[in-house]
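To begin, one chain is listed below as structure tokens, in the form predicted alone.
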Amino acid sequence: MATRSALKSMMREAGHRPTALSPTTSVIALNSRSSQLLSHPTAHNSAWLAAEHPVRWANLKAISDRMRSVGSVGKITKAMKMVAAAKLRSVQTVQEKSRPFAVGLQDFFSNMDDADAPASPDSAADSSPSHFVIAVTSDRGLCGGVNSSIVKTVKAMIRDNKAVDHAIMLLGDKGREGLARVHGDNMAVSFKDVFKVAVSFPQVCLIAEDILSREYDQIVLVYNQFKSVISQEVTEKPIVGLKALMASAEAFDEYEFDSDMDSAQVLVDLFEFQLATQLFNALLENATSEQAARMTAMDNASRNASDMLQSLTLSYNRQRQAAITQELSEITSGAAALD
């Protein structure tokens, strides 16, 4: 009994732990140890304990962090979602104020267009048609495909158009890496910033100002209209260029003005606000999109951080469960050994 007494107080005072073995391999197992402990006076050493006796509890020790983290990530998510349904809804007002006039200008200039008389072969075939693509995206990422989708458009367009000499105005920052990397030839000027603060129209105005500076047969808006919450269509908007709307102003003398102005300088101010009002609704429309596939995407972002941290969770636990178990057998096995 009295060697016994000494065995257990020397395993005290060791730290060691007996593993979950049978009586008859635990009471070889214990003298081979004690003959280990007694040949060893400096045994409490914690290198020597660290390599008989590895940590249990270091998976649950990053499980646990893990559960932390992918928490902290869920909170944020979901912050964000809620931002960005607020910013949704303010954006969504003035996006459909604006939409009647986009629209019933563009259905006047496309009656114009049918009426116009078409050009001569030989100022077509004197140089290549030139096209001005105004590209919009946003400032800001975590919108899920609304960017890559109009930087795929773009490259789609100049690639079935190799003919047409092409001028890229980029407003936003998320587009730029992925046009310049393929089309950095093309690039004409491009806007940061442009969602930083809300859209208004002397914003805009001087956007259209810089473009009106410019000679091309054709602009090109590309952006992203809004249908739903989860539905964004890229929108390809033809728009005729200022030059090519001038070679059949005769069309326009059937109208009748209260000015002194002649149809020609009515038709130029005219078309200066139809391009005006059509980017401004263009970027209303992106930026609708935009907040709509954000709160999209931090839902989805939210409810994957839930359901990870359940599986955690149930991991966790049934990794304690299974430590503590297997200590208590281990004690119950060396308290039967020792008796």
Second form
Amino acid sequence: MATRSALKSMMREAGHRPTALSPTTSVIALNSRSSQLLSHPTAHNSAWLAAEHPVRWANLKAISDRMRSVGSVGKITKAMKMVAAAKLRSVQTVQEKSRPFAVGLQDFFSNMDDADAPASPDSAADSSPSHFVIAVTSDRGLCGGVNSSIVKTVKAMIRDNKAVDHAIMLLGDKGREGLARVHGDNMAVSFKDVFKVAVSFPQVCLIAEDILSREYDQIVLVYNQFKSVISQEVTEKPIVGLKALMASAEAFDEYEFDSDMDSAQVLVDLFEFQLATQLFNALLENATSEQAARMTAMDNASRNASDMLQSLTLSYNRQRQAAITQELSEITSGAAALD
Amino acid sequence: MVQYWRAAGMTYLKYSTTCAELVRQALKEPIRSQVLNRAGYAMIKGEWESGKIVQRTLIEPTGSSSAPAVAK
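Just the form predicted alone so far, so send over the form predicted in complex with its partner chain.
All chains and molecules follow, beginning with the one already shown.
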């Protein structure tokens, strides 16, 4: 527990803000323990040094304790980095395979935007349009700014479009505190433990069906698009709602629908499939970004740990040397006084 | 004309996942267990009302989201 809180403080020093603050009790525990350590060094299993000169060696004991904890935190972050790297590789292959599906369908449905400008709900002036915002966050923390940037984007979206009714669907657990505090009234539904096992299409279909059962003019997917291991970009992907789509169905007239159903029916099917595909891709992009960000964050944290350990070792040796020198001079001056 | 499954209140996604499930069931053995083991998740769905989660449901691969399984 103590190492976990030390980990968090180290992340903070590295300029990262962990979004979860759940183990606050362990922070308090650590503080009380270290202050106890400083005031009563002999109360602990201190070395023979402390027995004779409690004050002089107390500081040294505290530093060596700190060195040990920093060292083990460094080991943990290094291990977490390795795990994130392995997970990144496996999720990235799936993500790369899902991208062509999402891009292809998006291209097809973008025909409509070209043909019918007023279909864009922002310009629809009759009644206040409603947007269904799907915020994709991760289930676990310690992954840099991935989740906080999603929360920030959603907040800005709601702030800048006051004329629009927003309902939020939250995927993953880490955006909950940030969004529920300010936009609790906008929250409609949340799914957590989405990323616990590798995201699968049937699982995404269940989420998509929940989306389909709701009323809105437009869906906005907010997720981290994976660019590379060191760069992830918050993306807002709009998906026009079914009502607006059917209103401008003639945009698809040039396509030949090879089906015994009429083209409107096929369009409805295709819309549902497109929603699930885009959602699947967004979840995978975000999962990839999460692992990449965790890798970078843990790399920074272990680098910080080794830096910290280095400076602690330096001050430990300096103080040890100072104490020895002082003790020597006391002995020699005492001997000199006796002569 | 409406598709028979849509008339029964299914969405395209529900229809296609059900079909996919049936195809998986019909596979032959070495592949069958491989494929069936792949799917496995347990999400928790929370319904919100005025800033609070009012109802939680556990969603598992059986497809049907069960009754309120998880209390607060």
